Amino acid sequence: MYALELDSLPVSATDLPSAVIQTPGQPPKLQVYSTRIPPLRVLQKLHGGRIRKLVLRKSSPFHLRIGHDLLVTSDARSVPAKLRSLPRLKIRAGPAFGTGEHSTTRLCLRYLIRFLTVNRISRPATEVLDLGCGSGILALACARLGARTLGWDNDSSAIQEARRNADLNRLTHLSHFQEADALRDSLPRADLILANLYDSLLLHLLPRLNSHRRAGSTLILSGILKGQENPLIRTARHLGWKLQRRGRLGRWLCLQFCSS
């Protein structure tokens, strides 16, 4: 299998299968797939990009424990006996970003679980908005802990995967996923807003959240590489947000803000 990687491509330009690939800290890329190189060469001449061979590796089950509050797993059948009593969230190793293995996802999970645990009494019906939801892991983790969640993504394949994971975990009554653009569509109210994206997109998103700041919402932002955080913090403070927490795992950071 081969893939042509592009910054963008008109939807009508090809009938070949494609997917938007999201890597935290970087803008999304479009990959177009083919078992043969010539069809990709034709597109490359028109739109640029680079062609590379995809090497499929056998995936192994993973288990991510977040304190005593949650276990994220790709295979519930292989969960060690000592972890079976934990609340469980199964996430398929599908095409959408977000299985719990990436540092940004782990940081977000830690932060959202702490927020929901602290606010469980004062906000028993917490509403969560997950922007760029990918596989739905963050929204579904919130739903597993009792919050009402809405996940947005501008990639239809990500929304399909998130809905599959909601069905898999029997959380469709608490979670809803829809294809939408966080920079264009009207943002619904939420007590907690999650955005595991990349720095320039987060900078464009912050000014759109003024009504949420006035309503007392909390922001958890990630997908931020070390060295990218200062412009975000300065912009957030200028817009009236107060930095509550800053966490780091490897090269990646997670920031939590509240209204000042």
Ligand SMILES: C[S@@+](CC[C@H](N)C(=O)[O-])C[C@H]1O[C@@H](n2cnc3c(N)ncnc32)[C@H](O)[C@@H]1O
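Moving on from the form predicted on its own, kindly provide the form predicted together with the named molecule as a structure.
What follows is just the one chain, with no partners and no other molecules.
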């Protein structure tokens, strides 16, 4: 896998998967990914930046506990005894984004779990749409709590990874993953919409969600750096979404809206 690293890029400039990478003390970077160098070279000619070969790191076992409701782990064999009774989700440390180690994913996990547990919506009836599902971590967390979930990603390798994780967790009956572009393909309706992407993509996405939400739908947006939230909140308000919660972890924010 290769990444073109840029300071910024108009969201419409590429169909390739991308993510905003935040390193403490440094300005955010946009990484555009491809398994081949030539498509990145085309972008590099237009926008500059640097192409790097990505080396997959072998991480140490990772356990993330969200209250008493879920344990996300990269290695079920090394779960400490005191955490073994929690509902568990195993996520491989694979090539797709979403092991639970990034703040944007953690914030989303907290919010969606609160939504599914505190709101006491009849869980089997809850339909969740996860836009930019990566490893499937958010969709599968919802499925683990009983919701029916659909995950979309425009990167075919992420979809393969999400399906592998669904198999690994025996959640294929509640989760479905498909390669699709959140900015182009026709969106299905859902009770809970999750989008851990980045601010400019979220701004383009918001108007598209309008005709696809249900009355009472909840929307959780993540991948937003502190200082980027106001245009998103204003646009969402203008489109009829009411801000319910705003959370922060380091420099990252997560916003929860409900549809009026």
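Heads up, when I say rigid core I mean the largest set of C-alphas that superpose within 1.5 Å between the two forms. Residue numbers count along the first chain shown, from 1. Bear in mind that the values here come from a model prediction, so they are computed numbers and not experimental data.
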How about H204 - superposed on the rigid core, does its CA move between the two forms by 2 Å or more?
no
How much does the C-alpha of G48 move between the two forms, in Å, when the core is lined up?
6.2
